[in-house]
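Take a look at this single chain in structure tokens; it is the form predicted alone.
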Amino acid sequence: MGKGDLFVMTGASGVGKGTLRARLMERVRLYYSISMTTRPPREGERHGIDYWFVDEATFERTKQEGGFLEYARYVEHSYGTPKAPVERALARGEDVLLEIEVQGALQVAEKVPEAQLIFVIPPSLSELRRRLLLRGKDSLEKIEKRLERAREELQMAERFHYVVVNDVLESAVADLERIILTRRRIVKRMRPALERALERDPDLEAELDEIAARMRRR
């Protein structure tokens, strides 16, 4: 079995990548690896379903141990990817998405140069604002701090591979489908294919032997 990809899909906070996740997985199989952060869960957020939720300490040791694949600050808080689990997966053959934010997504870039980059963005910056307000999850001041970050991020699209509009939430999630398949058909996924292709069975090939013959007495 060969190794998997690995899709790594980052965006402005609020843009809707939780949600693009969930659906994209409901469509197609993935190994999703878990991020820890030090940040309190929001409401409906399961610890080791959603994020593995960890205090200050406990993330600074996991860095210190070189234990994550990517880590960063976002929003006063900290976000990290595990290594171990992500490197298991990718070896088994497993197809891995990570969902981190845009530094991260870059850390991975470097340290993984085949991962596969994805950057989901919203429709506009209003819009962003809009579903930042009506999330009600975040402070007056908190928002405005996301919408400059996203500003700056967005600079950073052309660093990635894809680039996926989240404005019809169906039309995004086949966007990201077909990222994910067309990747799944590229040569050295296909090998085995191909190699199953140039083979020959038996007892295929003793039906077809009668027929031609049969086709040979006409």
Ligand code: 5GP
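This structure is a prediction, so every number in the text was calculated from the model and none was measured. Here the rigid core means the biggest group of C-alpha atoms that line up within 1.5 Å when the two forms are laid on top of each other. Positions refer to the first chain, counted from 1. What changes on going to the form predicted in complex with this ligand:
Taking 2 Å as the criterion, L208 counts as shifted between the two forms: its C-alpha moves by at least this amount when the rigid core is aligned.
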Second form
Amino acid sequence: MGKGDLFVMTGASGVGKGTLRARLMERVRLYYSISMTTRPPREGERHGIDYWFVDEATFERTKQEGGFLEYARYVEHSYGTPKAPVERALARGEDVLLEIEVQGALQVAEKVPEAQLIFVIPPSLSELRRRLLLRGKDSLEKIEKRLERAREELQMAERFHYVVVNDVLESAVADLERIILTRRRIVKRMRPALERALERDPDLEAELDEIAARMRRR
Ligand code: 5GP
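Beyond the form predicted alone, can we have the form predicted in complex with this ligand?
Once more the chain from above appears, this time first in line as the rest of the complex follows.
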């Protein structure tokens, strides 16, 4: 799709993807794709930073125009990844991070086979329930729906390339960072370094020729 790599991070609501993403982006350069959603903003969320908050009609229109790389329904709302910004960032050679749910991740895998799919899991479903309750952002009924969805999603992890357990935040961030940095060392990404390795520097070569000549005379 472009010179950069596409990383897709998926994991249940409440597993800590948002925090992981923020910490990860302090450590590695990534282009974060801001999703479009019909969900109303939660307290503290900002339009154009956390999401593009739109109405159903706008979402539908974008869908009809083929403007999404992927989209899905999640619990009661629609979510989608605007295609153009992702394509542009990849073309510039930037690595792109999507933070989306399972169905969307699998759509991306179909369209972009080289995309790297990372599944973030909680240490256990009980721990996830604890986090959702403590976060206190959703109603009890919504929490139960999200837990049920998390259980279903965990069974899809086999379709991903990597699994990161978010138990201790710092080690989960380090895991993510290693995955991304490792991808930057695949041969395709190292072509400029390979080309440079084959070059010869005339000034340095001249000096080395002199040294070699001196050694020969000894
Ligand atoms: P939340 O409402 O908690 O912000 O997000 C609910 C779920 O939707 C999360 O699992 C989140 O990763 C996912 N999500 C956010 N943006 C997108 C998107 O653009 N596409 C898809 N498929 N899922 C998304």
